Structures are given as C-alpha cells and as structure tokens.
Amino acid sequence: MSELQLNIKYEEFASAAEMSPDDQKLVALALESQKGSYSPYSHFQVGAALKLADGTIVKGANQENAAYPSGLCAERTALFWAGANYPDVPLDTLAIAGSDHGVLCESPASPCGSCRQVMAEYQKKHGRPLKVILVGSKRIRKFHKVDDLLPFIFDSLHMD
C-alpha cells in the first residue's frame, strides 16, 4: 500500500480588481450572463463566460425546465455552444458567476461533476489546460487547469 497526497494550487482574489484586466473582462462578462439565466425554479442565476484561445468569447446561462433535468448549467451552455461553432478553436479561460435570488454569492459557486467532466474533456481534446475562474462577493478562485478541480477524470479518448 501507498499513501498519496494530492495538492490542489489555485489563486484567491479579494475583487476582480486585484486580476489581469484579461481576467477582470471575463469576470464583468460571467457576471453579465446572468441576465440570461431562466432559474424560476431555483432562483439560482449561473452566468458564463469563456474565453478562446483565439480571443473570441462565448457567453452562458443556466436554463432550468419543469421536466428536471432537462435543464442546463451555464457552464455547459458555453462549452457547447463553443465545441460546436468553434470545434477546433482551443479554449482559454472560463469564469463562472452564481446569484441566489439575484444576489451574488459570497462563495464562489462551484461547478458540479457533469460541468467538471465536460471541462475535462474538452481540456483533453485540446491538448492545453482550460483555466477557471470562480467568481464570488467576498473571494475569486482562479484555478489554472481543470484537473485542480476534478483530479481523476473519467477519460474516455484513451479507451481501447
């Protein structure tokens, strides 16, 4: 038997004023999306934000559906739309945003397993580490690959 330990880096901001402009921008924008949120369930607003390698940059919102789970997280709406109008761009940067009730969460809103798989994957497919942003009142966490937020993906493109 072995003992394992797993480290996890990642960088905390007190504002989206102490980041990279380039940051600031995509956090002003997850934040924007929210407005596209359809949330009449949970009241939960998710805005995304994803910047592409190339400079162009997808917004998402959650859209939830009487018939759960038929909706869809932000993070998911922006990495779709991405993979299928941008399907060999690599991505860059993706910030998330969540508000309950219209008010934005002291803690970053984190993403769940399916959006961490989905990063995963597209991380995978591009061959470069997607960084992700997490946007909250009182802190931001920029974490500078997805594997620091799902370490041990399920990886199905190394399958035989």
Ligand code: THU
Given for the second form:
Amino acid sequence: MSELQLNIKYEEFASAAEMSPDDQKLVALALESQKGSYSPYSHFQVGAALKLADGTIVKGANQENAAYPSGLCAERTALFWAGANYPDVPLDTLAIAGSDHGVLCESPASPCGSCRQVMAEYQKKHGRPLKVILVGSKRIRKFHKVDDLLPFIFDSLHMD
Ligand code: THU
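Next up, can you give the form predicted together with this ligand of this protein, since the form predicted alone came first?
The complete assembly is shown below, putting the previous chain first.
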C-alpha cells in the first residue's frame, strides 16, 4: 500500500484589479451574463463568459424549469453553445459568477460536478487546458486546467 497526495494549484485574487486585462474583461462579462439568468425557483443567478482560443466570447446563464431537472447550469449553456457553433475552436478560459438573490457570493460559487465533467470533455476534445475563473465579491480564484477542479477525470481514454 502506498499513500499518495494530490497537489492542486490555483491563484487567488482579492479583486479583478489584480488580474490581467484579458481576465478582468472576462470577469466583467461573467458578471454581466448574470442578467440572462432565468432562475425563478432558486433565485440564484449564475453568469458564464467563455473565451475561445480565437478571442470569440460566448456568454451563458442558468436556465431553470418548473420540472427542475430540465433546467441547465450557466456553464453548460455556454459550453454547449460553443460546442455547437464553434466545434473546431479550442476553449481558452471560462469565467463564472454566482449571486444569491442578486448579491454576488463573497466566496465564489463553484461549478457543479456535471459542469466540471463537461468542461473536462471539451478540454480533452481540443487537447489543451481550459482555464477556469470563479468570481466572488471577496475573492476570485483562477485554475489553470480543469484537472485542478476535477481530479481523476473520467474521459474517453477509459473507453479505449
Ligand atoms: N447553477 C449553475 O448555473 N452553475 C453551477 O455550477 C451551480 C448551480 C445553477 C443551477 C440552478 O439554476 C441554480 O444555480 C441553483 O442551483
């Protein structure tokens, strides 16, 4: 038996002002994307801004439904839109911002397991790391690859 340890690296910023101009822009777009949230049931507004490798920006927001499981998270609305409309363009960075009843979470909202799995799929498809930025009012976290949010990813290699 051997005991192993995982080392997960991420950056934490006190505010967007500490980030690169490109990342600042994406953070602002994630916040703006919250306006598209349709969340009459949870009142939790999530916005996503996805930058593609060619600079294209795709925005997403959570969409709820009276039949709860029929709704979709903000991240996946953006990821699936990019997959459907820009299938050959790799993904660069996904910024996510979540607010509870209109108030941005102090500690950033973290993507659910299904969204992490979908991020992992596109990262694998394009063969390059997808960066993820989680936006909160007191801190912002930046991960340089999906693996750092979803260790031991299940991907197509397991089906070879
Ligand atoms: N939600 C997202 O949009 N992204 C996440 O990663 C977590 C949760 C949405 C789903 C639902 O509309 C609301 O937040 C409350 O769960």
